[in-house]
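A single chain, nothing else alongside it, follows as structure tokens in the form predicted on its own.
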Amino acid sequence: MNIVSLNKIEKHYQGVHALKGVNLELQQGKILGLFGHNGAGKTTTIKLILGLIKASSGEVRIFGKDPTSFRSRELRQQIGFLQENVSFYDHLTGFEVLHYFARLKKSDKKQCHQLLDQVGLNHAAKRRVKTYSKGMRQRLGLAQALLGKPKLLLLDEPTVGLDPIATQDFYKRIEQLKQQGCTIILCSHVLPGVEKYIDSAVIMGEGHLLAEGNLDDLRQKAELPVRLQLQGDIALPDNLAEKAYWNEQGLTLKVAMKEKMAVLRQVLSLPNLTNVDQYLPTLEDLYNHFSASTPAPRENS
């Protein structure tokens, strides 16, 4: 089942075309990463998820429903969103910015001593927010998104101010409400921070869809090279020696991925290797590549 579905999408508004014909679905359960510079469309796509603008043309469905339609109120009780700048009444406690705002969701009240326990800030619960680091609001703000137990999830930039240990439970945490079904999407700058728990990842540029799809169809449609990295006393035959040059780490080749298994077993016959690594094109790397042929505007959508 699509929980979102955009098909044909364009936005214009205050002179800006954001958004130019985006298609895009998104199964039950998947966790998405939505990437692009600033401006590339994605604000953009999200308010439409959320129901907050229209589009220009096109059809947005959201659980298979229109999110601006008149009865999409209890659509939004199953949404869960989490912005990148979280902003609370700082003089109410921890506990009392999230008791207010589920019972704006008409959720559980009980839900809220244990979301703030899941999210670390327990302890904290009858501090007034004002007294709170940016990474405990950060926290909240998760607790927040949580509320209702949503079958979507929107999270921007939602390890900002967390610190290695806080990032890592986080992410446990996503793969959790992913394992109950739980449908995400995921933005961030952070590339290496999230590769490994996506999906699926769409990139975007000046409100076009760049590239979309799972890192190894990424990999496959960017073609960028596969790096080995090898050690041992080597002397490697003429063809391999034209892929190769020394680096930091030691000798290096750059194969293309359609010849990475021929030349990993002409490698691996080589005398006196020790041991090979293989690298293959990170997140970043793929990022670089669908969006080097689109400049980065000055404002974002």
Given for the second form:
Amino acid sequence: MNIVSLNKIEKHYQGVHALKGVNLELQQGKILGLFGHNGAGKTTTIKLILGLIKASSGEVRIFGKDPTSFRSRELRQQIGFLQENVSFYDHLTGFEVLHYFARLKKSDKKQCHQLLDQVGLNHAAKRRVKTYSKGMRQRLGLAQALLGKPKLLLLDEPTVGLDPIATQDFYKRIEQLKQQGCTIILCSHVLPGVEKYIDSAVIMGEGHLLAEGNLDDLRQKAELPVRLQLQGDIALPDNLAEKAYWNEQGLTLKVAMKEKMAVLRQVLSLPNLTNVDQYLPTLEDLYNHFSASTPAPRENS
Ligand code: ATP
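Taking the form predicted on its own as the starting point, write out the structure of the form predicted in complex with adenosine-5'-triphosphate (ATP).
Entire complex below, previous chain first.
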């Protein structure tokens, strides 16, 4: 079942054409990474999914329903949202903040202690938020997003301010939620951090959806080369020498994806080869590739 479905979405703000023909479908239990430069249209997409704004044209469906309809309250109870640069009422304690949001969302208040425990904030539950560090505020934001056991979770820059251990804990939690059937959208500019956790990626630019798919699909579409890093006292035959260059790690071959297996077989038969490492294009490589293809702005956009 599609949890999120955007069909031919156009969004105009006054004088700004923010989304241009965006189509997107996300199935239950999947984690989608939403990427793009500043102003690409990510937040606008999230606001449409949350039902905070209406599309100028096109159709938005969340759990098969219009999130802006008057009956969308129930829908929103199934959605968790962590916005970028989260801020809270500084004079309330962490527990009071969470309790307040639980009341707003009509979710079980007993969950508050459990959630504070999960994000590692139980020890500071009775402290005012103004005494919290940036990372602690972010953890409180995560706890707030998880109130009511959401079926759809939208997280904008969720790991900003978290230390490396807290970041790992966060992603472990995300994986658990996925196992429980939760559908998740992650927006982040920290591409290496999210790469191994997402099922698919959407790359946006200038309001367009530039590319979409899992990393393998995107690698096929981008046709970026694979790097093979060779070690040993090797003499390369001419057909491999023309693909080779030296870098700080040693001798490297840049090989088209479709030639990879043939080249690997040839490399493995070379005398004196002691090691081969393979480097596939990363999410960052793919992002750079597709972002470079951003369509030129139109005069009326
Ligand atoms: P960032 O990574 O900086 O958060 P983003 O990809 O989330 O960027 P959006 O916030 O969706 O981008 O903005 C898309 C475009 O729409 C930008 O040109 C932005 O200036 C414009 N925009 C967003 N909100 C409004 C608004 N309320 N009124 C006018 N223009 C807006």
